[in-house]
Every structure is written in structure tokens, then in C-alpha cells.
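First, one chain by itself in C-alpha cells, the form predicted alone.
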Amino acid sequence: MTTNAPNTQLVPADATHESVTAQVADIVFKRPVEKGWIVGFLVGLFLLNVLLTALGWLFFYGVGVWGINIPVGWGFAIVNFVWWIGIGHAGTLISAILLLLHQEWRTSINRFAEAMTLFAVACAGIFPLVHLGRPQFFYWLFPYPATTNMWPQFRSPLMWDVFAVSTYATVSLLFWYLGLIPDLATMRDRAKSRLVARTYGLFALGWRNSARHWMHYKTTYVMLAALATPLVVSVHTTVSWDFSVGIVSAWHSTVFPPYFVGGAIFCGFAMVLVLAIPLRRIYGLKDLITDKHLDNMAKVMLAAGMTVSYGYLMDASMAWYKNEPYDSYIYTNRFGGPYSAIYWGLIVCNCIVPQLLWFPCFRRQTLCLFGIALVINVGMWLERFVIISLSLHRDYLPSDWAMYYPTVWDWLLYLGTFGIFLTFMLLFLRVLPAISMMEVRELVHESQEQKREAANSR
């Protein structure tokens, strides 16, 4: 993860800013719809009907038709929420926090990571809504002039959750937008039709490759980045205060902040895997999302996880160490009650099986790692069952006690969110550049002036 001699094996040796560009602007302009692609935007529309007949069955019968009850208020629409906010979270980090250090492996990443981020904080954000009760007024929860004078409840969690999952998206699609720019710019000088160009030029700005307008973009990009690294770790921080703010006796810990947004990177690098290697391997872009950049993400990964386990840890040794009867039986309940397959298999998850990126050779065997982040992410949203679900269906009172059984629509409004993610990720890469060509040509540059002062100096 250094950055010391990284266009060697961030770039190929022969790279030009030509065949970079080529490379990538040929995926849109000049290579063909497969059929894999065919397929998967027909699945995608087929769960944004699944997602609509779910959202429609809700609206007509209300929020009966899911699976909660009391105790367990919170069912399925939180547990993915806060899963569809930790997925999004790498393509910030990646983004804004490593361009910051100036770790040159997230060029070729940090792209489609970008948008997957978008992608994901739309899913999330129909869950809270639905969740409602009477989404109809959703505009409630924001401060406007209305004449009834009635205000939001700033000391709800839920008004917390509008404002930083909002400011979120908005800073990310800015950042998202500015980095496109240049290379919109290219795609509108490769364009072959005359509608094609004018569409590309119109979100470019008028770019024009000048000296001005570097300065400009760079001072921009830098300072967004400035300002985007923040909403890394407040957002899932004020996503993690949801539940620690309440009296529930597993909810109610000091360490979830930390614990949230390690975890929100942890899946969220998982995810990036999980779309990175395909991508590489349909597209043939071994050569820009090369064995390093995959390297480096598990890296990324395996801290990220071991920080979870950490927090698994303490959190356990804290409930064990204050010896209060309620917070014990919390992890009696977990070990050995009625869900305790759930949480043993999260344990499996995303503890043991991440330990195998200790070693280079599964590092580097994409389906291995394929398979290892698809696991993590299984992992993660088990974990968020975990904490919802079963910190609330045995509470204080005994005699309140209920399981929790999400019905087929929980389900269905669940998968109906992957027709999001996945249509629109298609379309993504069918329409826009999914690699930044302006930071790999960068990277091509730098490589190409060490070899000059390499021959020079000899």
C-alpha cells in the first residue's frame, strides 16, 4: 500500500495515455452488448417488479404484512438499511480518503466504486421511509417553513438519519460528477454521432483540456475530497446512534460508533471485490484493475475485519465484566438460544474465514477472493440481524417475549432492492466511463518520466 514504485504494478509497461483510453472508452463506443449483460439487466428489471408489487402490497395493507411485532418493532427495513449504508461507504473512503494519502492503487477503482456507493444509498434510503408508516409524509422530517408550526423532532434518530444519509449522497454525487468531467470530456471527442457528442459535452462542462481548468478541478476535487472524508465516519457514527442512544441493553454501548464504521468498510470493500472481479475479468481489464489493486482492497479488508472482531470481543468481555444480569443474558441469548445459529454463523463470517487473507496465495487467487468478500458480505448482514433482531425479541420483560419470522414480503422487498443496484450498475456500464482514464493516464505519465530519469541517470 505504499507509494514508492507503484506505476510498475499499477500499469502495464507498455501503457500509453492512448491505449488507457482505448481500452476503456471501447467498452461504450465499440464493443458489442454480450448476453451476460442482457441477462443480468433482465434480472435487475425483473426485481424492480418484485420491488414494486412489494412496495405496492405494503402501501395497500400497511406495514402488517411484514414480520414484526412486539417486542421487535425493528425488523427486515432496518437491518437492511443499515446494510445497504455500510456497502456504500468504501467507494467514499475510496475516493476521498486514499486520494488524500496519496495511494495512487485507487485509480483504477475508485470509479465504479464511486457509483456503486450512489447505488446503494438509494436502496437504503427507501427502507427508512417505508418504515414510516405513512410515507406520505416524508417531508415532515424536514425543517420547512410550514404554517401549522410544527417542527421536527431533532432528538429523534430518525431525523438524524435524514440529514446525514442526505448530505451523504448529495457530497457523494458531487464528488462522483467532478471526477467524470475530463473524462465525459473524452468520451464527447470519441463520440461518433453528433447527439452522442452533444449529450457527453453537455455534462462535461464545456471541458477543455486547459491549463485553467486543471487548476480549477484540481483545487475542487481536493477540497471535496476534504470534505467528503468526514461523512466516512459521521454517517455510520450517526447510523450507529440509532440503536445507542436506546435503553435496549445490547444497544446501549459507547463502542458502536467505532464499531459501525469498521464494519461499514469492511463490507463495503467487500462489495467492491465483488463487483472488481468480474468487471476485470468480462471486460478484459487485467491490465488496469491489476492482481495489486485486489491485493491491496483484501489488505484494506482484513483490517477492517479484524477491527470487527475486535469489537465482537469487547463488546462480549464488557457485558461479561459488568455482570449485569440483563446485558449477560443479552450473549446467553446469542451463544445458545433460539437464533444461535445466526450469530454463530455470522462469527464464521466474518471472523474466521476473513483470517485466510493473512496468506498471499489466497490474496491472489481472484475466485477465492471472490468468494471469500461474497461471504463477508453474507456475514455482515447476519450481523445486523443479530444486533436488531435479536437484542429485541427477549427484552426485560419475560413475558414479552416473541420470536421474529420475516414474512415472504420482507423478503421480497429485500431482493426487490438488488433490481436497483444491479440495473443501474449495468446501465452504468454500458453508458459511462467505468474506469477514470484521467488518473490512469496520470499513473501512465508517471511511470513513463521514471524510466526517462532511469535511463538517464545510467
Contents of the next structure:
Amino acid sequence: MTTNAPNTQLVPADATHESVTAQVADIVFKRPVEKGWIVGFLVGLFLLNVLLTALGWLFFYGVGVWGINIPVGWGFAIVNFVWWIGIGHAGTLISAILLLLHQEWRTSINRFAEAMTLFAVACAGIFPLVHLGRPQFFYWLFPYPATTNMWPQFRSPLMWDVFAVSTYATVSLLFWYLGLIPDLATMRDRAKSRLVARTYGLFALGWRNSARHWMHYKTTYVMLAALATPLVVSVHTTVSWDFSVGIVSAWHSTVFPPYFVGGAIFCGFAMVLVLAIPLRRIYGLKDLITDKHLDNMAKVMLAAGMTVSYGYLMDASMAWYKNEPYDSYIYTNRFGGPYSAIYWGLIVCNCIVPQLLWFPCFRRQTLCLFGIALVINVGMWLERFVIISLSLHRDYLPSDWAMYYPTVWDWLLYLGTFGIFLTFMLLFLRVLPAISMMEVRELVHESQEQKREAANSR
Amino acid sequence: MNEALTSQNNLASPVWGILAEFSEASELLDGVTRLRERGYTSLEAYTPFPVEGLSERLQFPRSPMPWIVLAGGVIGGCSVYALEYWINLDVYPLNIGGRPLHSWPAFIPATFEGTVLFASLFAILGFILVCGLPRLHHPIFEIEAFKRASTNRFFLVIKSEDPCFEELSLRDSLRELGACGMWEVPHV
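What about the form predicted in complex with the partner chain, after the form predicted alone?
And the full complex, kicking off with our chain again.
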């Protein structure tokens, strides 16, 4: 049923090609700018300055400003890296996997979800770089002919991560740009001023909407989606290998790749909702980002949440079943150790609160959905904290045990990355069409055809 | 203005083509089919979104994009694997816990990423190349009404290089096919 007649709910009944195009393009062309946008942008700029301050002090003083120690060498930097990159995955999932599965409801959310991916990956990329301690030598990670005659070590998962994340960032950007080309041409054709038209025209590369261009476009787009699909799975799998290939007792587990990917989708969809709900309210896009879209995203979130919960359950039961003291101590420590509040917090946020999504009334109440999505984002951040820092603080040698307390610089750097995210997201809303106009026009066309067929058969 | 166009010499034709506007995708599809039947070959259509079946009716050759992407993937995968092999066996062999130097499973993740990266780069660059982009200037952009092609109008061009090109009869047949506007597109 949902696959046969979704169009009637995804676009308004009286939508025309012109009306949907104007609705999206006007977000950019409309003057004056909304007050909400200006306030958000100022907040973003403020946070961006927080980031610059945190980075400046870090570069001046070194990683000693953070709370990391031995044994907890991986603190906030790695937690935040995994959290941000996981958020990015929902964008690729929506744009690539749902495209291959012919899920038409992806259409009006894919563009800004892809933008979210790019900015989340940009935020994520900062952390491993600054965590290097000597970030000016980051390029040593790449295989290039150096006068030192040193080359990277390809048996290390950290090396795989460099390849995975840099490829992911590049491919996400290419995929996003390819989808933008026809829409940039639309913006070029609708721009009132010559300068604006020329700027869009330059980036549209002279796209003419010709049948020949469309033929190549569609083939290329589907192929990029087919490439991005295994890529997105591989990226978070590689991230999880950073841990599971290591010998730290709590990390050395084969359940990591699938439940890391599940967690990425879970958290990413929550972030898409956190962005989509205010977006459609501020810009009055309720007939393009409909309740049906939110409902579907909530369902995906519920499914991913169950996957993650299953992962927690398996991880704990394996630790118990192995009957091996180091492994079972991990859970003794998680359940009742000094960080147990964080562990139980993650269980509440990721396993219990999402159960509300079984009930349609919670999925349809946007404010409620927004709250649940925020809780899930917090929960997934706690999960990464538990997996990364908590697993390290009590390792094999009790003489090594130590607590990890983040310092104010840890917090400011984390907070500062929201500055990148918010600023770039708002700039994107200001200058680029936030919804794929061309795909919505296609959807309108299909729904008109369906109506015509229905009228004819009657 | 049509007196100037009576010349049958296509090379000397003062126009690049005739542009016809349709308000419905179905009219455009019908128009393309009918003109193909009458022997026109230099046709091009412009639509605000990809219209199902249009490229088949225009009888375009199949898109070479799958082959370009495949080539990119093969080149990327092979070169990254070769790079890893060369580095870890030849120029910088490292003994990591007594593992074999050619520990191929460890080389797979980077090989996979290289495959995807090169396939995607080839996809985008190949797409731009086969579309003949970037081309910021084109005769068709001279027509002001053509801007609607990116919103809600469907356009058909019959280029003057077509051996059947004869403007007067063409205008009649396009009107008959339901075109709601017609323009001469000049050369630029």
C-alpha cells in the first residue's frame, strides 16, 4: 500500500511544477531574511569563535589541555569524532539507499540531509587531526613519496580510517554536487539579478535540462548511489575496527561493525529530524516535508534503535557467557562503577525512550518527536563515551586504573564544532535550494499522471 | 522574416534551430515520436525533470557512463592494492608481530575505498565530459522563454543541420502537434 500510492501524501494535491519550484527557490530569493535565521546565524558565529579559541589554545599548549591521560588516551576527541561521523551517515542513507529502494519519501529531505552529512563529516574530521598532537604532520598519514622514505602501515585500522573517511567526505561532496547541478540551473533561470544568475550559472556548468543530459544524469546518479551505499556501511565499519581490532577487552568484539552502523543510522535520523522539524516550521514547508516524512523517519529510527539495543544486549550477554574475568568486569564496571550513571543514561536514552515511537500519537506530535530525537542524540553520544573512554579507564592492570574528567577545553571544542555545523547549515539554506526542486517536480508529474490514469479508468 | 529562411542549404542556414514549446510532457513525447517518424534526426528535447521514455524516443545511443564508472573502479582498486603491495613488500617492509608481509586481508579496506573513490571521481568527471559541460554559452540560452525549461515547460529543438530541415513546413507541423510557442534560435 505504501509503495503503490504514496504520492498523494507526499505532495499537496494542488501542487504544480511552478508552485513547488517557487516554494523552494523563494527560501533563497525571499527578502528580508527571517529573524530566526539571523538569530541562528549569530549563535553559529559565536560558537565558531568558541571553536577557534579552543583550537588556538590547543595548538598553543598541546593536547595536555584536555582531560586525557594514560590509560584513557582516547577521550572527547574520539567520542566526538565517532558521534559526528555517525550523524553524517543518515544523509547518505537517505540519498543513496532509499533511492535504490525506490522510497519516494526521500525526495524532499535528501538535499539537506546530504548537506548535513558534509558538515557533520567536516566537524568529525577536525577531531582526529587535532588529536594527533602534532596536527601539522597530518599529511604523513597519506602515502606520498617523502624524503624521509617513510610510508604508512596498511595493516593498521587507523590507516584504513584515513582512507575511509577521506573517501567518504569526497564521495558525499560529489554526490551532493551532482544532485545540485539541475537545481543550480533552475536557480540561474529564476534569479532576478544578472550577477546572481551568473554565479549560479557558473556552478550549474551550463546545464540545459536537455534530454541527453538527463539520460547521463540519471545513470550517473543511480551509479553514485550504488557506490555510496556500500561506502557508508564500510565507513562506520572501519570506524568500529579502530576499536574491535585492538586488544582492549571491551573493544575486541565482532558485534561492533553491525551495531556501529545501526547506531550511526539511529543517531543520524535523529539529527535529520532535529533539523527538519524547525526547518519546515520556519519556512512553512509543511506540504513538502509532510507528517508522512516525519512518521517514516521515526519508524526508521525505531528500527535502528532496536538494532542498537540488540547490540547492547549481545555485548553484555557475551561478556557474561565467556566467563572470562576481564570481560565480565567490563560490565560489572558499567553497571555499578564510577561511570554507571552514564551507562544507565544511555540505556534510558537509546533503548527505553525510543519505545514511545511505537505509538502513532508520539510520531505525529512534532514537538514530542523533536524531543525524542534530541534525547537519542544525547544517548548516542553517551554510548560512544561508554564504549571509548569507559572501556579504557580500567584496563588489564589495576595499577593503571584512572578516572577521566573532561576539562573545559574538551567541552568548548565539542561545543565549537556545533558552530561549524550551524553556520554552514544556515549558509546552505540561504544560498542553495534546501529541497531538490527537480525531484519534487518529478514527483508532482508522477502524481498528476496517476490522477489522470485514475480518472481515465473511472 | 521567413523569406530569408527559404534556402535549403543547411550549412548556410542563418538559424541554429527551431525551438518549440509544449505545456505537457505527453505532448512533447508525441511530438518527438511524430517527428522521428517523418525522418527528422537532429532533435533535442529540454524538460524540467527527466521524462520517462524520452531518450528512447529520441533514439539516443546508450549512455557510456556505466563503462566509465567501471573503468574508474578497476583502475582505483588495482592501483591502491598495487600501492599497498609495493609499499609493504618493497620500499618499506615492516615486521608487525611476525605477520606475513603480504597480509592481503589487511589491504582490502583501503583497496575498497580506492575503488569507490576512483569510480565516483570517474563518474562525475565522465558525466561532465559526456554532457559536453562546462559550456556556459549556448545558442538556446538566447531565447528568453527557454528559462521555463527549468520550471514547467517542455521544449523541442529541431536543429538546422537536420537534412529534413525546412522551416515553413516544420512550423506547420509543430503547430499541428500542439506547440504553444515557437522561436528561431540564432547561431552564436
